[in-house]
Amino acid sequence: MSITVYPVTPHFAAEVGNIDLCKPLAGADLDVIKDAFWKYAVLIFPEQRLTQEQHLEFSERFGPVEKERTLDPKATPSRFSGEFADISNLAADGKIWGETSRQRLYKAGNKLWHTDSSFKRLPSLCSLLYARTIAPIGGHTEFADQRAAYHALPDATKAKLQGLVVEHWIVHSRRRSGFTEFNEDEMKRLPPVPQVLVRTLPQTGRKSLYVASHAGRIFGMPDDAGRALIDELLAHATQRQFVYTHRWRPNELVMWDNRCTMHRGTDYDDLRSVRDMARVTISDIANSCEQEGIAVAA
């Protein structure tokens, strides 16, 4: 039987059926999910028993594997290390994290709107999160289609932002969900970075906007302008017509595009109920500002 992929919206996120990605992946099959994400930008595998290895060999048919994690391990010790991220609760003795633990603090900034690694020189093509236990309530996770969102805006605004170049740093965004703890260490391998503010997407033409909570302000603006800019464009690309809710089930795979999607993880009882899953995140193949052409400061 030949692969299923049942849209949840016209235009955005669709659930993948007939495919068991335990197995070795014929190329046919693999083009039918790239289409599949290029069009949807989120795709939905339920019912997969991967191992972590399986897991890794899926994500790598997508581009190069991001190996350094944003918290110095030494600091904050995770279960993980190189190509997962650890997104759970769980401490790296694989129990509930504490209340205070660094880890939890950090993990807040997760409830914000944010699309992962834009805060990196070279950031995320996509992430391919797997889940083996989740939460019996809450811990969704909320998806915006920045495509439609830019689609949706008027043609003067569009003008507007054209070309633009924002500042992007993981500080900004935890900053905003109270975190401010980052050493020495962390600081200096994560120095804020230039992405564009509307990219277009090579696989289809289609523009979208590039923003997020590590957005933190506009080259060229005033920094009031340019955040209340920022902040305008999050709130219009979060509307409900923009956002699929993602209800996850355990043994469950979720793929989405970083370049056109922001996402974020909403409330669950985290110091008693366990959410078990782990991340796997495809580097993009240059700056934003590079693929569109727009000389940045090195």
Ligand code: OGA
Contents of the next structure:
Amino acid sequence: MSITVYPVTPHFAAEVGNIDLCKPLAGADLDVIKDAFWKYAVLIFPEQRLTQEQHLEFSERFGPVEKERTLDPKATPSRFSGEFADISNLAADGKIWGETSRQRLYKAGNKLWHTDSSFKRLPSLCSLLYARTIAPIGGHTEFADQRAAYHALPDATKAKLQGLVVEHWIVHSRRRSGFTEFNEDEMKRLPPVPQVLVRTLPQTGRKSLYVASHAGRIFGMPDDAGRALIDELLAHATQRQFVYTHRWRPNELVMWDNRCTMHRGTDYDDLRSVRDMARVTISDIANSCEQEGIAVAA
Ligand code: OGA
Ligand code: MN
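Please could you give me the other form, the form predicted together with N-oxalylglycine (OGA), since above is the form predicted alone?
Following is the full complex, with the preceding chain placed first.
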């Protein structure tokens, strides 16, 4: 039987079946997956038993893998280095993290609506998150469709947003979640970067909002006004009608398009229950301003 694609909603999120991601992927199957991905932006692959190598191999089919972790590994030891972001609540020794651990304080920022790596000059195209062990209660991941959110804006607002450039900075989101302890190495590696506010997706020609809790200022606007507009857009873009809440099952892989979705993790009892997940992050082809043909300073 061939690969199946079952939409979760008519235009956002779909479940892909009859495929074993452990095996080398036929070109035709990859085409089906890519077509579904551009259409639905979130794809769910249930009942996969992936090793880290297999997770990585499948991810590499979508582009170059981000190889550097955001936090300084010396200040924040992690179970993984390089290609894998640890999305668990486990410390480097495999035990549940401590209440005041640096990892825990930093990752609390994942509970704010965001899109991965928009704070990097070369942001992310997509992320692929694999769940080994899930939390018994909570620990869901919510996704918001930024194409639908853009589409729903009044024409006058669309006109106002066109061409605006936003400053994304990891410090903006972490200030909001209460983490301020970036060290010198991290501050140097993670300067504020420009991203366009409305982007066009090359595969479909559809437009999407591109905003996140990493966004802090809008170029050419007073700080307060920019901040207010970002907050207004975040509130608009995360209304229920744009949101799919993913309730995890063990051994499931979910991939999402970071160019046109936001996501956030929901609470769980992270000091008592293990939630073991790892993410591979794929880079986009260029900075979002460059892709829109907007020149920005180096
Ligand atoms: C991520 C992320 C939220 C969650 O993996 O990028 O933000 O549900 N995850 O843990
Ligand atoms: Mn994330």
